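Here's a solo chain for you in structure tokens, the form predicted on its own.
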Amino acid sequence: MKIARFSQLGFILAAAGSAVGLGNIWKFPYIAGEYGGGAFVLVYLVTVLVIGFSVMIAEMLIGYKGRLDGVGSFEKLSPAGKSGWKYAGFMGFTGLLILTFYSVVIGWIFHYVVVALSTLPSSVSEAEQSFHQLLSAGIGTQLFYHTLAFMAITSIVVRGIKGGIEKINMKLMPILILIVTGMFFYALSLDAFSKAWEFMFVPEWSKIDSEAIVVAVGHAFFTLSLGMGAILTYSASLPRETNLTRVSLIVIALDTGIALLAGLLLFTFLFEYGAGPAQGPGLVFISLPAVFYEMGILGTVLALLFFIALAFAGLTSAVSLLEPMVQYLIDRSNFTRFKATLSAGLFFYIVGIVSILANSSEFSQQLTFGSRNFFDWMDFITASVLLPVGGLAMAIFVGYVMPKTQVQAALKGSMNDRGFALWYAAIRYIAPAALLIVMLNLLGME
């Protein structure tokens, strides 16, 4: 089946939208705060440039050459006798599993847009009580906003590559960048900016340990939206003669730039009002609302802009999580786009309800297995197992299964011989080793 094509700018914004998600604006600042700031950020940046860049090129290459869904692209590019590699294409199912809790978090963000418009909590303790109340007893509220998230995500994807995904990213990504940049320039005017800059970019190596390095490497991979088939599926719709290296570097620059800007502005706000950087996952939903309250009317405006930006980031990532499975159903089962989107959408919506119930006081005991409830297990399995496995599969496929001459020919217009040699060494040796170490260490931390 013929796939509609992105424009090159549309692809860049869609791929950046996939990469720029809650991992950048929510997760990156709080894990940087937990692991000491500067040293962690430096490890993260090196990982993005070495491992993230090499795997992104590999994932783009598979989609760009395959021109099909994930399974179809692996099957088409597999040499004779190695057809089993088509099963690596089922990594697209990982995105659907991520959506079973990601959509719930987007629902929380929608809720906090309303909170910003009404009454912000006046203290950290009040904000903490309000957030825990939402999780433990606000089943109806969460279900309402989860339903809104489901409707928003599926209504975009059902319109297709040009009319839905490209169109929404062409609108939301510039607005997201404008909001984050504007808040950053306001943060520049505050006295605490210099302290935030020092925390983010002056490494204190005594604060870094092996666990922090593993987390930095794992997060760099996660935040680029690799290993789940999203970039692969988008790349199947790239225009011919696209320079994959240049496009990859632009996407990585946008993704990393927004993460760094978000970290700087959030830490500036926290330091300016006496809050600490190591606030954990509650930084955005507990610490920041209380800080925004302290700013008065300006804080209400900033809170509204921040949560709108966070909602945009969540939505642009969410559509990329759904699209691989939708494209698979279209290509392999001859579904219409409407039927494919509704089928995949209903899956994450229904399982997402289980994720909501898992955090509630009424059902948490029944939905807790071992050390985690259902919500946390879905997060752990996708981030610590499925994403690294997906990235590892792509690195091995491009580095060892596809003929080197075919890979080099595909990248001839994107990098010179020396650049290709360096990248090929990274995809064959550095990326697989790093991904194995990250996966084994994350599993060993349990």
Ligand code: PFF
Contents of the next structure:
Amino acid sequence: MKIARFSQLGFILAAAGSAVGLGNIWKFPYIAGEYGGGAFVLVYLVTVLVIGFSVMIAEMLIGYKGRLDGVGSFEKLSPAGKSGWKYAGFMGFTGLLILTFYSVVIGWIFHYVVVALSTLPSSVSEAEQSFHQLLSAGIGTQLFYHTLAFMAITSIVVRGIKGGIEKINMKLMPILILIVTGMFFYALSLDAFSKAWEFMFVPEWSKIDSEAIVVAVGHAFFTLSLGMGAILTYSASLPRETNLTRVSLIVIALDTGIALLAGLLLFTFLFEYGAGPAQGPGLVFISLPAVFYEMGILGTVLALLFFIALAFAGLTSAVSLLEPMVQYLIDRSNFTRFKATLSAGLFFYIVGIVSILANSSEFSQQLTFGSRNFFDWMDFITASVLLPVGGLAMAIFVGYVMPKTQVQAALKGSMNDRGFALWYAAIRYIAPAALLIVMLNLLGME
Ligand code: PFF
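Target state, the form predicted in complex with the named molecule; input state, the form predicted on its own:
Next comes the full complex, and the chain you just saw is listed first.
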């Protein structure tokens, strides 16, 4: 199967577009808030650099050398007698499961773009009420915006790597970076910035426990889009001579940079207007709109820019969640791109509707199983179980299944001997051990 290749910059922006998503702007600030700030941020940063970086190179390497969809690439690189490893490529299905709630959240963001344009809630309690109203009684509204998200995502993916994914990332990523840095500079001029800085970067070790560490490690995976074949599938279209170390470092720097800037600017706004940092998932949908209201006309502009940036971040990640399955259907089942996009798209669209219903007061009872509803189960199973399992499979495949000589040869242009020795130790010992601990702990937390 011949695939149109990314340009070098196109790949970097597409991979960064995949990594920078709702995880950076919506999730990272609120979990940093919930787990006490500085110490949590430090654990997250160390994980991103040590484990995230080494697994990202491994995932890129599988796609870069395999040149096929996940299943095909694993199969092609498996030594004789170990072709069963091709089943690891089915991790691409995780993306569809993530999309079943990710698309719904993108829908909420679309709704908040409209809210920013019309009337922002005038207090936190009003904001809280309207957010809960949207979730519990706004089935029609959510369905409308989920449909819009489905149309936006599929209409990009159907145009392929070059004409769809690369093109959209080349446009949206620079705008997103510009908006976030612009808002950051505004935050820098406010008094509360130093408080936000202190909150994010001065660790208070007493606030951190094993749960916080586990969440930080799990989030490092989610935010870097590792463990489900998105980076793998994109890497199959990398230009031939690519320095994987350099490319991963740039992607990680962009992802981490945006998360930190988003965290700093959000907390500055919240502290400036007296709102607390530990608001949970409603942080950007409840506290923030109320803060924007307080800022008057400038707040309306900032709210609009903020939700547009968030929508862009969500969309560029969503296309990378769909592409692995689409590529699989094209490569392995001889689907046309149109048929592949439509069938994979309809899957997440329809199951996404179940996620919407699960949050509504009318159907939540039927769609709650044990401790969580359908929406939360999808989030938990994918982020806490499937992504770490996928990451573990990649680390073991590259560290133990592929012959060392082949791996070293593949990375010749990307690192020197010393770098290789360090990376190889990380992928064989540190990453699998950390991932196993995280998975066991998360399951134990249930
Ligand atoms: N990295 C995205 C975020 O931070 O929102 C989410 C994501 C995209 C996870 C693609 C996994 C993936 F393969």
